[in-house]
Each structure stands twice: as structure tokens, then as C-alpha cells.
Amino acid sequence: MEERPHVLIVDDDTDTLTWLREILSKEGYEVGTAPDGKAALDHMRNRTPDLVMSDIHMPGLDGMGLLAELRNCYRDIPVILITAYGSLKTTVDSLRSGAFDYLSKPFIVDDIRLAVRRALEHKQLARRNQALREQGRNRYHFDHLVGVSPGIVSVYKSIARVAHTDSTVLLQGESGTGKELIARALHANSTRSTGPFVAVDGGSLAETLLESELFGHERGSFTGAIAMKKGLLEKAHLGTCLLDEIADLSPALQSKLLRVIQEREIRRVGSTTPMTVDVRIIAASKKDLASLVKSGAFREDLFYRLNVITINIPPLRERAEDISLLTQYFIQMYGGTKSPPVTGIVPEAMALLTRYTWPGNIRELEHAVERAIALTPHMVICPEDLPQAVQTAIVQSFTVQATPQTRHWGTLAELEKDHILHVLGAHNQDLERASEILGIHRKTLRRKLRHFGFPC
């Protein structure tokens, strides 16, 4: 039978922390209880919690300070601080300070049972991530992949079962989904591992300029070759070479890369010597090859050779699961360039975040969290600190059709109303999860509803 979640309560008020655990109880936790930080630290000797609720102001040990306590000892535990005083800076200090969440009094029934379940939820997530990093770390070298989304799992596997092969990998994703790092992760697993790792970009040279990186070239082989220099290939002699982009090369790069591929030789560009190169070939694409094959854009015999083995790559808009564990990857890679460092990020901004579509897939989120690191005033990620297309998207994905020749652009009435019934008829009418997703109580939902003419 598993275990149910240990949550521990803090509160200098009996009231309170009858009324919660009463609440908790009831959503199917184990409830324990400390009148203040000593009491709970006390209580954690015996019984390690999967969640601590404190109240910030009791005597003794506050709820900043059993915080500080529990960053320093037990820093998996996620902390939320409750306050009957709330503020701005008590919140943005509360969050800065490592806290997971921040509620203030008085409650209402469903931001407790909310913030208790995402608090849970991320811990069972971080532990699941830091496995499979750990996991990596000691066999699959997954050190700068992070996710625990289906489909990121199964690109874990589909690396861990054809690493140690030599065979021809191709990588198959949008930009921005992370090709190069996959690319690196089979190369380390690889028995290969100790040789060079080579990238080549088929879509940033010109033809010309590409050939001669690929191949090398002999002295005085056109104008410029002033010496003879290795090509990308050679270099990759007993490694691995990734041939990204691979879809814009011309077709006479093609037809001399497919000879390199069966034959395991290269020239030169000016020689008429082969060379030997025993090199594995992962190659990587945007664009779907299979269409480029029927096209007539792309050598088919070439696409066989590349299509041993086939790795698709998510999009970032199908792992949103896996978005705030790659924010908070960001954030402790990027939080320490500022003094003092950015350490965190609001609930408010990251629900912008995880609704937010992601064109640009895991670099646009690197790139979005960087730039927020860097403008943001605070030790903590703020809404307005985000990219102005994360902060729209939601108005921009449902705003109202219209016409210069009908001007009826829609009021914010008519807008909040569309976008309410689309998240309530896109979620099967279930309110507790169309109001996580808006951002709203559930009580204010059911109330906007009412407003609209719908009974509940």
C-alpha cells in the first residue's frame, strides 16, 4: 500500500491548525502538528514531512527562521509560509528565501488544497528528474537534460538502448528542442566517448565553404588554400560527428557524404587519394526528411542510411509538465550572474510560462528566463519581468475575429468570457482545473459563470 504524503503544519494559533489538518485530513494526507519552528524541527527527528505549512509570525523560532533551517538541512522539503499581515515585500522576501508558495489569511479552502498539491506534485517531480539525472550522471551522461514528460523518458530510453552501438542515429525535432545536447549525450555513452565529438551546421556555410569543412582540403586546392587543412571529418576520426541540419545540404554534398557513410572514406577537396575515417554519423534535421525523400528534395538512398535509427524529439508545447523543472534548471544556472542572485520565481509567472505555446521550444525558455534573470529588480521572477509574447499569449490565442470592414473587435468582457468557456470545454467542464489553469479560485470562476447566465 503507498504511503500517504506526510504534511506538517506550524502555527502558534490551535485554531488554525485544527481547522487545517481537519482540511488535509480530509484530502487524504497524514497531518502532523508544531506550535512553532523548535517544536517542528523536533518533530522532524522522528518523522521526516513531505511538505511543511508555517506560519511566519510565532515566538521563539519564526517561520523565516525554521525556513532558513530547512534550506540548510532538508533542502528537498518544499516550505509554504502562511501570514495573516501579507504584503508585497512579504511575499517577494518569503519566495526569495526559498519558499514554495506563500498563502495568506484569511483562507479560502481551495488555494489550501491547490498550493498543497502543486507543492507535493513538484517534489515528486524534482525527485523523479534528479533520478533519471542521477541515473545519467553514473551511466547515460544526461547531465543537461531535464524532464520527466512521457516523451522525454522515452528519448532517455531510446539513447540508453542504441549509445553503445555504432549505428547511424537521426534526431528528428524543431529548433530549439535540445538535438545537439541528445547528440552529445549518445556520443558519451558511446564507446566512443574518449575520441573528439564534432558538430557540423549543414544550413550556416555556403556549399563551398561547407565542403571544405567537411572534407578538408590539399594546399593550393582554389584560391585561399594557402595550406592543407583537415576537414570536420578527419577530426572526427574514432568519435562521433553531428551533421545538423542535415536537410540543406545540396545534393552533391549529399551524394559525397552517402559514399563516406558506405565506404568509410573521405577526399580532400583538391586530392584524389581517399582516406579511411571511422567515425559514427548522428545527423540531425528540422525538417521531415521522409517528405523531402518524396519531394525530390532529399537522396533517398542517402535517407535510408540515415534512418537506422530514429529519434523524435518533443516539441516543448507537449512536455509542459517538464517546464517548470527547466525554469528552475535555468534559474540556478543563470540566478548567480546578479548580486544578490535571483533564486526563484513566482507561482503568477509561472503559470505564464507553462501556458505560453513555446515556438522556440527549450532555447526560447532559456532565452526568456536569462532575459527575466537579468531585468528583474528582485530575487525572484516576477509577470512583468517575462517576455512581453509570454505575457500576451493567452489574450492573442483567443481574442475575437474580426474585420476592418465589421470593427467589431470584441470587448475585455466578451474575451474573458470566450477564453473561460474554451479552458472550461477543452478541460471537460472540470472546474477545479480550469481555475488552476486561469490562474482564478474556484469560487471566483463559479462566480463569473453565474455572471454569464450559466447556473452552478
Ligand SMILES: Nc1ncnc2c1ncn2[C@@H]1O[C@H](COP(=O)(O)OP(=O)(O)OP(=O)(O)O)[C@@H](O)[C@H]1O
Given for the second form:
Amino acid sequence: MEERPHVLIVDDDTDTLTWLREILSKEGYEVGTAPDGKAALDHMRNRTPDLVMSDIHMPGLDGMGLLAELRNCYRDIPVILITAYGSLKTTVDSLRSGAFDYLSKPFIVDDIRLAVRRALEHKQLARRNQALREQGRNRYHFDHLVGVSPGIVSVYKSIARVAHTDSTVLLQGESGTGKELIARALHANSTRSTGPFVAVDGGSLAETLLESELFGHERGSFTGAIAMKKGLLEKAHLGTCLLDEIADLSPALQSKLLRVIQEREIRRVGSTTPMTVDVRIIAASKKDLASLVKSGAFREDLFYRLNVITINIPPLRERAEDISLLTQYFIQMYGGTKSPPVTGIVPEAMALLTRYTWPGNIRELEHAVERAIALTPHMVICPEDLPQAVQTAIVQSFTVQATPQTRHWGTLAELEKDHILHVLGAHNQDLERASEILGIHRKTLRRKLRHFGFPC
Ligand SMILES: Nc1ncnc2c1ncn2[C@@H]1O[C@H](COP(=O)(O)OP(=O)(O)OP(=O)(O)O)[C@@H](O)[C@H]1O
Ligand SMILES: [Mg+2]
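For the form predicted in complex with the named molecule instead of the form predicted alone, what are the coordinates?
First the chain shown before, then all remaining chains and molecules of the complex.
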């Protein structure tokens, strides 16, 4: 049998305690009580509750003090604060300090039931997401790869399928979609994982320098070559070499690279003796290589050599349901650098994040969260902490930015899907809440999601 959720109620007023205990026990929860914040913390040494409901005004450690302690030490426990009716400022402050919700006195019984149910569901969902992540990680060691959308799950599957082969892999995806991270995951899951992983950026250096970077050079092979230097391909021997921004390679380097892939041999600049290297090549490009081949900017034979297995990484706007997970991941990653730590984000700010289209993809989201954490005076990220472009995303989507002829207007079906995913993303994939907001039955929402290809 599943264990009953444990709710801890904290209030110095015994009448309220008794009354709340009765209501929540009837709902099937196991209820504990404490007369103040300090007693609540003592209680938690023996039993960690699934939810804390606390009054704000109490002698000793009050509700806000308790909330701060909990955010510090028990990040996963949702807290519902009980505020006096009409004190809007306290309410806002409590949410900003990381409370999940608040209830105003005098209570409405249905509000209490709903708030408690929602908070517990939220916690369960957060736990499930965490479990999904761990599962993915344990199975394939996808360290640092976050996301449960169909788009990214199919990337995980491709990684799992091709990691231990020695095939050349082409990663295609917009800037900031995680190409390098995925290349590293391929390497980490391959038989070469104990060998080196070397990344070369095809767009970063002038042609001659890049050639000597890639292939190395012999002493005296050109002015300035005062000593022999090993190339990156040679350094990647028995490991993996990521050729990033492959589309930027000059035609001459493209043909040299083709030879390396065909013959598995390299020759240092200034040398006539070829050397055998055992390197797995992963190429990455944000430009579509197939169209560059068509326009003659990229060698067709090299394209076919690289294109043995292609993994297409979807842009973030096509997997909006990953935004809340990624945001929480980045908050966990950067939130602790502040004192007091930043532990969450208010729903309004999350809604803005899920609405924005992220042209810079995950890197842009990561920077936005990192910046918001640095800027916020609170323990949670608020809308005003986000970049201007993100804050105005909603306004933008309703104003015409291009001429009516060039703008992509979107079909009704596209808009519907977009809106549903945004609402879900902004409410932690809570189907019940989302169906309430969307004004449709939960079954209808499930049907639509299945139609979009989500397993539910
Ligand atoms: N699925 C993911 N989960 C968590 N973090 C991610 C994920 N994908 C990307 N990131 C993070 O986003 C940032 C950008 O990723 P990465 O550098 O791999 O992208 P890229 O596609 O190589 O970008 P560019 O084309 O600009 O080189 C990195 O900090 C990376 O850790
Ligand atoms: Mg990159």
C-alpha cells in the first residue's frame, strides 16, 4: 500500500491546529503539528514531511524564518504559508521567498484541500522528473543532459544506439542546442571513453593555422615553426575528435579531411611520412550541410563520409516542455553560488520563459537563468529579473514584427499545440491544472497530447 502523505501544520493557535488537523486527516493525510518554527524543525529531525503548512505570525521562529530555514535545508518540501486576510505585501513576500502557495484567513475549506493537493502533486512530479533524469543517466551515463521531451528522448536513443560503434557521426542543430554536450556523451558511452576527447572549431582559426592545429607540423616547416608540434587529430589517437563548425572548413581542408577519414592517416605539415591514427570523428554543424552541398559550398564526397549517422538536435522552441526542467536544473547549478541561495522561480516568470522562443537555445536559457540569479534580490527568480527580450515575449507574439507577407502566421493547429505546451511547461506538466486553465477536460487534454506524439 502506498504511504499516506505526511503534512506538518505549524501554528501557535491551538484552535486552528485542531481544525486544520481534522480537515486534512479526513482527506486521508497523516498530520503532524507544531506550535512554532523551532518545534517544526525539531519535528523534522525524526520525520520529514511531504508538505509544511505554516502560519506567518508566531512567537520565536516565525513563518518567514521557518521558510528560510526550509529553503536552505529541505529544498524539496513545498511550503504553504498562512497569512492574515488582505496583507498583500506579506503574500507577495512569501511567494518571493520560495513558498509554494499561501492561504488567507479566514479559511475556505475547499481552498485548503485544493492547495494541499496541488502542492503534493507538484512535489510528486518534481520527484518523478528527477527519477526520469536519473534513469536516463544511469542507463546511458548521459551526464548533464536534461530533458524528457520526445525530441530529446529520440536523441538519447540515437546516442545509445551508435555510441559504441566506431561510425562517424554528424550532429546537426542550431547554435546552443547542445551539440558539444552530445558529442561528449557519445564519447563517454563508447569503448574509447578512457581515451582523449578533443574538440576542434573549424570556424575559429585562419586556414593555415587550422591546418597545423589539425595535422601538426614538423620543425622548420614554416616560419615560426620552431619545434615539432602534434596535431589535434594525432592527440585524439584512440579517442574521439569533435570537428565543430565543419561547414566553415575551407575547400582545401575539406579534401585533406576526406583523406584522413578514408585512409585513417595523417601527415604533419612539412612531413612526407604518413602516420596511422585511430580516431572516431564526430562532426557538428549549425548550418544544414545538405543544402551547402547543393549550393556547392561543401564537398559532396566528404558530406557522405560524415553523414553515415546523423543526429538532428531539435531547437528548444520545439521542445518547450523541457524548459521548466532545464530551468530548475540551472537554478540548482547556479542558485547555490548566492547567499542566501536562489532556490526557485515564481510561476509568472516560468510562464515567460516557456513563452519565449529562445533563438540562442539552451545556452541562451542557461545565461538568462544565471543572470537572473545574480540580479535577483530575492530567493526566487521573478519576472523583472529576466532579460528584457524574455519579459516582452508575450507582447511581441501579438505584435506584427515583419510585414504580413513575410511573417509566419501559424495555423490554428500550430497555435493550439504551442499554447498547450506553454501552459503545461509553465505549470510543471500538471495536467489537471493545465486543463483547468485551458478550459478543457483532462481527458481531452490527454487525447490532444497523444495526438502530438506524447506518451500519456
Ligand atoms: N540537454 C541539455 N541539458 C542540460 N544542459 C544542456 C543541454 N544541452 C545543452 N546544454 C547546455 O547548453 C550550453 C550550450 O551547449 P553546447 O555548447 O553543447 O551547444 P552547441 O550546440 O555546441 O552550441 P554552438 O553551436 O553555439 O557551438 C552548454 O552550457 C550546455 O551545457
Ligand atoms: Mg558548440
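Computed from a predicted model, the values in this text were never measured in an experiment. Between two forms, the rigid core is the largest collection of C-alphas that superpose within 1.5 Å. Residue numbers count along the first chain shown, from 1.
Peer 1: Note yes or no: does the Cα of R118 move by 2 Å or more between these two forms after the core is superposed?
Peer 2: Yes; R118 is a residue whose C-alpha shifts (by 2 Å or more) between these two forms when the cores are overlaid.
Peer 1: With both forms fitted on the core, give yes or no for whether the Cα of I77 moves by 2 angstroms or more between these two forms.
Peer 2: Passes the 2 Å threshold, so yes.
Peer 1: So with the core overlaid, does the Cα of S104 end up 2 Å or more away between these two forms?
Peer 2: After core superposition, the displacement of the S104 C-alpha between these two forms reaches the 2 Å mark, so yes.
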